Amino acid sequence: MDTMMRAWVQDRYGNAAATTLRRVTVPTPGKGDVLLKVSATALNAGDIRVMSGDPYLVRLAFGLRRPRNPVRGMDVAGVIVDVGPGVDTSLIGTEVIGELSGGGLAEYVITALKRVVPKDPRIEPAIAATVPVAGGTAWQALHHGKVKAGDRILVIGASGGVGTFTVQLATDAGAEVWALCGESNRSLVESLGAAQTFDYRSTDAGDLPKSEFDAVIDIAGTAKLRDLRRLVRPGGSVVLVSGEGGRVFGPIGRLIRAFLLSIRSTRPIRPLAATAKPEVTSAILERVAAGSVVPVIERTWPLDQAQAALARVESGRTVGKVVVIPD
């Protein structure tokens, strides 16, 4: 097996230009770990947050001066090629998918076995890699909003990675989906199951009918909280998947306002703190294999162009997912 590999490494916080392609030593799995030969890595907004250290508050968790894990890439599909102590060697050769703590923009990556699940051989690695973070966040947002069959929901920011999964998972659950997205993406979002779509440039959340929705899933994070709350029926809720904010504390101020507006309210605003859930990844992969959920990939990039892929996600204009595939 190889002893050296290519990896995109960053020694400081910054934009995509802060990453450099280098040859580094292939890591050795520790107790309970597996070594994956990377088949595909999907990029997320969370990778950009860690890469840039923005807001500064994230640096308390990921490193004060530079990311502790110098390689970005949380969503990884790969093949187990080595195992650490305590892991059954019969797993070598198994195709898996999981949300890792980073390291995916490389030819090999270490992860705890408990963070990955088997990949259905019918699903291409690039497709599978899109699922854990974006699909998992969408799943948890719908669960947080208590969305069920017969509900009408609004998805704000419906054409991105999380949004395209949210529309499909809600439709698959029997909900009626309305969506805000860019004009050029309306036909795509409608093809994913949205009953009605609106151009966010000409239609604000406050322009939509009041008390029409059982849940509002706000992925864009820019709408006024009072406007969002007016959209839901009594007993319904607003789920905040992300939010804009300052360089230091990020969306903390918005979350505090959401808490205050929700006190004794019959239409609460619920911030979502999505976490890695392998069992949810497996559940979504089952739907992908069955064809009821079709991940949207804007473009795939070779590993030697991963810096450009990071810059694309950094632009905030991606449609669906951006995936990096080793050469």
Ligand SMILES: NC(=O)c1ccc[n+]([C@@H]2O[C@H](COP(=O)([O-])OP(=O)(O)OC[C@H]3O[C@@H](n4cnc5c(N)ncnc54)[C@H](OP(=O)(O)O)[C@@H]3O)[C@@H](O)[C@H]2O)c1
Contents of the next structure:
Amino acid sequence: MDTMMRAWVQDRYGNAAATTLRRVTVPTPGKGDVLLKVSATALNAGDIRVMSGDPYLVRLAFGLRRPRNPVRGMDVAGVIVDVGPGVDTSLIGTEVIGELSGGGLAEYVITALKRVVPKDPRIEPAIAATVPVAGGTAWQALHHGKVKAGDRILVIGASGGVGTFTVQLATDAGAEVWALCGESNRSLVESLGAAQTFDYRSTDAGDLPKSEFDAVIDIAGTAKLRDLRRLVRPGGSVVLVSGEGGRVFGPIGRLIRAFLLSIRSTRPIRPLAATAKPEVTSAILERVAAGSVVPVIERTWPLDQAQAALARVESGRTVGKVVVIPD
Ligand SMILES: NC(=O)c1ccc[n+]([C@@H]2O[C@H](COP(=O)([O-])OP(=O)(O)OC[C@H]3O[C@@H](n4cnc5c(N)ncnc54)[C@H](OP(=O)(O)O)[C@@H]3O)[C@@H](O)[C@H]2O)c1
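Having displayed the form predicted on its own, please output the structure of the form predicted in complex with the ligand.
Entire complex below, previous chain first.
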């Protein structure tokens, strides 16, 4: 068993340049934990928020001067190579997948066993790693919006990690999807199942037909709340997955406005705070194995280039997911 490993460590909040590749000690699993040899780590906008400590509100939860966990990477596929007290040693060798609290941009990572689920060996680790955060958020957004077969929904921000899962899961559930995305991504989003697509740079949410949708899933977070609400039929809802805001409080102002607009409204605006749900990861992986959901991967990067991968996600221009694989 290795005692040292490579990991991308940050000692301060900042952009991708704040991370450095170091040799550090392989961690020891505590009670209820397992040690994973990392097979693949998918990156998320959430990794960038924690890396940069932006908005400042993030720092209250993750550490005032630097993130308490210095290694980014929440979406991890790996193999159990050691277990802590209270965990069955027969699990060693099991391939698993899960949303961790960080640490995936390394050769080994510790996680509580309860955060991971077995990975179907037929699914490549890089593909499985895309599922927990982005797929789980998409799943929870559709659930939050009570989306069902026969509904017509609008997905705003359809080409990113969360968006590409949202379009596919909604289509798989029998909903008709309209989508706002960049012009260059329209054909991709249509290939994922969208019936109609619009270029967000030339079409505002407010330009689309009023009272047309059973749910609007706003992943981009830039449209006016009143415009979003007008798109929804009475009885439908707007789900806010994301929201732009200031450097200090982030989307808090938008969330308060959403709350006020929703009082006694027949078209409520529902903010989403997605959480790690291993059972949802398993449910999506079943669809991946069956071929009804095909995760979109923009590019895989070797671990020694993970800083460039973080910078790419930081750009906000990724199509589908960015995945890092230990070389
Ligand atoms: N509420 C929660 O619990 C939760 C959970 C997970 C993620 N999130 C949030 O969800 C957001 C999206 O995450 P993600 O991983 O999908 O991001 P992402 O992969 O970085 O999204 C990038 C994509 O968004 C597109 N885009 C950017 N601005 C747009 C706009 N105004 N309209 C339409 N498309 C736009 C880009 O297209 P172009 O290249 O054409 O610009 C790009 O393809 C993030 O803000 C993240 O923090 C929230």
